[in-house]
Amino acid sequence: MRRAILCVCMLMGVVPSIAHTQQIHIDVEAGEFRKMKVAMPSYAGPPDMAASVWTVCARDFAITWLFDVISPQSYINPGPTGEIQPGTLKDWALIGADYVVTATISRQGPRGIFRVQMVEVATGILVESTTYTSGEQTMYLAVHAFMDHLLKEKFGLGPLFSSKIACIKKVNGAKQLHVMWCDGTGATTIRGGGSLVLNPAWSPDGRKIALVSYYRNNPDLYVFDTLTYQLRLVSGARGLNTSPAFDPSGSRIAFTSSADGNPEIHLVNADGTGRTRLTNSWATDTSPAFSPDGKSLAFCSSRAGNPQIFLLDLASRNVQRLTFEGKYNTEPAFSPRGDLVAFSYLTEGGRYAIALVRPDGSQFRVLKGSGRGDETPSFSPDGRLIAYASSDGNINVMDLTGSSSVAITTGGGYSEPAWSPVIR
């Protein structure tokens, strides 16, 4: 396997300058949220980096669920803008905005300069004013440092653009590992493994990644370390072992396995030691996920008769059945709240969508997502959002309500996404 190294260096050149301290509640299941407006005239500066940089914002913004920008073709005046003019703020009123947002970019040998400022219209005070620097072929990680900051301070939310999606990538017939930022940039492909790569999951601390590898002609259970770029294999009984999911402390994994004839989930320590049976039915076990506090596990079966979703409490190892919508439930992914088990739902119409309900099996809902099929959910690290794969082979994200959704591929071929944690 190629070893690749990836050194990126971002410095904050100035400590943000915030005027307007007031936090904003979130609800994020409220389905009568309404997102504010935000104008950007295109960026000053280069026009190649300007542009770059313009659309990574106004991606990132939209993935917030909180901001949607407004089309520049109804701008008074479409930039390039460096720096916001109090006088014209009477004209982003005008085509309904509730911040106006703009940017210089500049060069500075091999670094990248990002000088971006945020007005509140209705009010003319300055929400932000910062200078970000990072390499100039990165110049998205100085974009993320500005949205994650605004997050913070602005809405006291956790830190959304540093955590990463990892998803399965088809690439000349092959399925490969493909971890990217949850915007999509800084993707790089991970050609090893052998040509039949599935089932990424993170470790808790967003180091590791769990996968499954046919590289030995059967689907065996490797962990990853994406610092070192070392495979070290976990399971590799004949049959199954797929579907793995770390347990909170990072120290153990469920998955699925057939070594004792019967799909069944197991669980075993990262190191390979130490396994355990957690579940024992005729029908198939997989896709175990745990719940935040580690003291049970969501997971899919076929013991009702057809696929639904189950939870198990591992210290007493009572199953309470939470799905009894639809014919084909399956996926299921935990909250980091804990407050919600998101999983694959077949619709009567023959396609798949993203369904939620709560641990105690109330309040089943189907989200409408891309509306084109959805499958495979992944909940970000603060919980607001989820991503999923569509049937177009592209990687979606999400709010709760489901109204909303933007791909962060192109071009298709890429499944099965799971969202890290933060990377500290």
The other form holds:
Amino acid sequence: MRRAILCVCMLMGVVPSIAHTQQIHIDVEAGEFRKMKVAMPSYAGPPDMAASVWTVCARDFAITWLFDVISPQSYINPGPTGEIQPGTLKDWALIGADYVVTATISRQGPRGIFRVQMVEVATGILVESTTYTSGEQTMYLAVHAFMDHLLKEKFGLGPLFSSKIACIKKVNGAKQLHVMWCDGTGATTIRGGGSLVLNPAWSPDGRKIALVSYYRNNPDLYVFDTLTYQLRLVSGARGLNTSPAFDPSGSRIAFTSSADGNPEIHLVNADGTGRTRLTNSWATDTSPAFSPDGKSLAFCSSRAGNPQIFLLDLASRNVQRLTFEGKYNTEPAFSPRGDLVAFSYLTEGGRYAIALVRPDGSQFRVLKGSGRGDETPSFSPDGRLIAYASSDGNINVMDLTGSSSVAITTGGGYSEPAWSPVIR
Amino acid sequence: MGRKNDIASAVIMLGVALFLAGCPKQALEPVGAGGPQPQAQPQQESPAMTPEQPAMQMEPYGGASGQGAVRLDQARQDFQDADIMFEYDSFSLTAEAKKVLAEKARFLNAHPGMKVLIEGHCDERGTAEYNLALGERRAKAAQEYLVFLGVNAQRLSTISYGEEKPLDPEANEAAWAKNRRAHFVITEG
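What about the form predicted together with its partner chain, after the form predicted on its own?
In what comes next, the whole complex appears, and the chain from above leads the way.
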């Protein structure tokens, strides 16, 4: 899916403050950052459409982790409000809002119009007044464009809402590839490729997804093209061809193969040629994840007696153990910033949680997450957020402190989230 | 005359012996597709008459009642129903698992035409990718032990389903214990 269908129609009003908005240095781990409090009275326009755009907007603010939407129950004027009346600012100041975001939704033929305004409560300055259009059924794209604009202007961040999450969805007993935007909108379950599809992993250009399918009654490795929907076999040796990970160039795929006996990490060209083995251990080696510079590979191995995270230096083939806490650490994910490895960690209480460690093995910490049992972390393209699967079968997004988590699916049946790079 | 009769009965007996010897092999074929066909090819040579085929084994299949095939059906069913179980995050064979595998080896050695797919399964705890590898190791552990007990490796294939096909979908100790298993499916013979 491309963003070409979405266009910024026109800039309305005077927006002198945008250029002068200070970019805020975000140091999440130092705990210095205070989230911006946003009031969002309900949007004006056709009720169903306005309500659904409002919901996407509120969820997206929460996903950014940079904004907190104040509960509408505390609003003195809950809306609907299309524009902010100058006299009402003190009402928003009273409930502690830093910004008020209002919008008017309207229809124009088959298209919908999202006219959004954002006022800084302390100064009364209109910091945003922009109109976005999209198809009536794809109004979330207009919200994404607004959010990506805010992230860039206010924080100098990349377009988070131009990234997707692939995962596996259980449908009538079958497991299928499921792809959605990172806030859960625009979701598509992709049929075909057999009734058991697992282990999705994005190519660095965000176009292809490596995955495992039992189409030929064996866990074989395929590459799925999200534009042409073609599925191409990459590795189909009898036994395991599982847990794929593209290297940063996109030309090679690391995966688990048992072709030589026990499960080891192998490397193969993305076209299926030139397979080589990277690990050599009696134990189970699986779940490779490349560092962003492509020089090393985090992976899971049971060579220490139970599954732990290790780091393989590709040039020297040296292997260093990263995790010493706990007896079951699996499925490492490398941060795109290269400074963290996230993984699934079994707590002493027998609950699974997402944990982080530096690539030198220091600063192990466990993230609160859903608190119910969390697995399979995957970093956002800006490295600030982590998607994971909770034990109720939903996909969630949380920040690196793990203190706040947003569910992006409902109803359960979802597993193995894989966050894409920015899709241009 | 008496001598002729003796010869005639000897011929008949040889025919019966050949028939009985040939029978176990014949009886394997029609399972699942109706009863045995004892009259099908009584004149057939006796390729099955080999030292490994003890005479005792022929008995169940000799009857024309179809009881032999019923028993074989039951034996096949028992073979496929008996999973071997594993401890959490382990692919070591327990004493009980080895006992079950020894029975399976006896059965397979008695039915040399049979081919078997060994499925490795895990409970839902832990993560999908690691469990795919663990399931593979469980299936391979069972395969290696059967080979150790004299079953030709060519007759045994393996597949891992990881945590993807639990026998019991509940999330409790009893269900998890049931799901940590290797399952055996007769694919041929």
